[in-house]
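Shown next as structure tokens: one chain only, the form predicted on its own.
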Amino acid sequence: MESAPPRADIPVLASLPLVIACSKFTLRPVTVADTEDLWPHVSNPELSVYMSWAPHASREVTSAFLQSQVDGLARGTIVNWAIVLDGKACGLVTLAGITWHFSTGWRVDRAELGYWIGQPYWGQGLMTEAALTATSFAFDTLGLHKVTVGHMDQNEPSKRIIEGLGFRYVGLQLEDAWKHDAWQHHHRYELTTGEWSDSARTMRFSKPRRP
């Protein structure tokens, strides 16, 4: 399905409904706040593995991260939910590097979809829910036109969440980023408006609910 124009009015993203329910859990804008929460996660060597950060060695790192999140919704360049479940953060999905324009008469309109759960919290679906959330968001209340993703070589969780979200292959990026004493791979997707009005339909998850 080709994807329609570009939306004529660019909304102003810290305006918005940013406060998600689903089946299990919540996702809202982070804070500083959630700091204690997602320390324990953050520090674990064992979840940043595929990720592109290293370890937090410090809560002050955490909490330095969470203000920058917080400043850029501020900026309409990113929004970074928790998923809040039992009053807890246990992780984080994100639209980083919101962009709606490059340059005069040339529209690009999308954002890059991350994620990430503490790993007490693995194997439940609850990061493919999450995903599906924000990239609900990006399309439907943001109206963006394209969300790319991508995730390391061999991370193949990363990969069934990816794919079964139907985000379309593009290719892999060939030593991509310098990462445990060795360039890593990094395999990337995307997804048009067009694209995601014809597999939202067939998807086996219900549309997310606001408050």
Ligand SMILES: CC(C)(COP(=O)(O)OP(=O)(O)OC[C@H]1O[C@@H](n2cnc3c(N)ncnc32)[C@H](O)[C@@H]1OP(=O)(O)O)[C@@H](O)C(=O)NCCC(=O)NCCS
Second form
Amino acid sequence: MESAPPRADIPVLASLPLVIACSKFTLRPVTVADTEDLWPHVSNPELSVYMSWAPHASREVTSAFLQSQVDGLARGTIVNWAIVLDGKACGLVTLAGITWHFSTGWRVDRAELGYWIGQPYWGQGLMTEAALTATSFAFDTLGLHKVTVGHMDQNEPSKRIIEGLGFRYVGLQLEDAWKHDAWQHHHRYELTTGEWSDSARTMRFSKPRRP
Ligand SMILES: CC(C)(COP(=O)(O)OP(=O)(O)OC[C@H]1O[C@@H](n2cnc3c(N)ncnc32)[C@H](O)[C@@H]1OP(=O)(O)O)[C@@H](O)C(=O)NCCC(=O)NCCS
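Starting from the form predicted on its own above, please write out the structure of the form predicted in complex with this ligand.
Full complex below, order starting with the chain above.
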């Protein structure tokens, strides 16, 4: 399906309903108070093997990162949700780089999806639901036109999530980032709002129902 034209009004991100109840957890915007819950995960070297960041060296690094996410939400450029399970933040799912137009005037209405969850929680289907919920928010609540996402070579669980959501493969960015003493390849995908509308036919998951 061809996508609709850009939305007429650009919403104030922080005023949208950002607390979202999911089947096993709640998504809510991160705060600096999440530092203690997230610290065991962001300092775990195994978690960041396929991430663009290195393990956090101190809680100050984590707090500064979380403050930057709070500031980004106020500016309307990022929404970083804590995945709150049994009262604890155990991971993050993010729409980053929210951009409505380039300075040239072009409307682009897009964001980049990102996510991680603490190692004790891997393989329980949690991120499948969190990523689906964030993607649904991007299109159905925020009204973006396009969501982009990527994963490093060999990150099979992330690939499964992206493919399951119906993202279209764009291509392989060769030698895209230096990590683990080598240039790493990066697989890139995107999804337009028109494709999202059609995706009931192509995605492996059921879209969340919102009241
Ligand atoms: C990638 C990550 C977010 C997946 O989260 P998760 O909650 O464990 O994922 P889910 O349980 O929802 O499973 C997602 C898919 O990966 C598959 N999967 C899970 N663990 C796997 C493994 N070790 N090897 C292969 N596939 C795996 C699941 O079977 C599922 O696929 P399916 O829907 O076809 O059955 C999580 O492993 C993580 O945070 N890793 C470290 C950070 C990271 O790599 N983030 C993504 C950067 S692009």
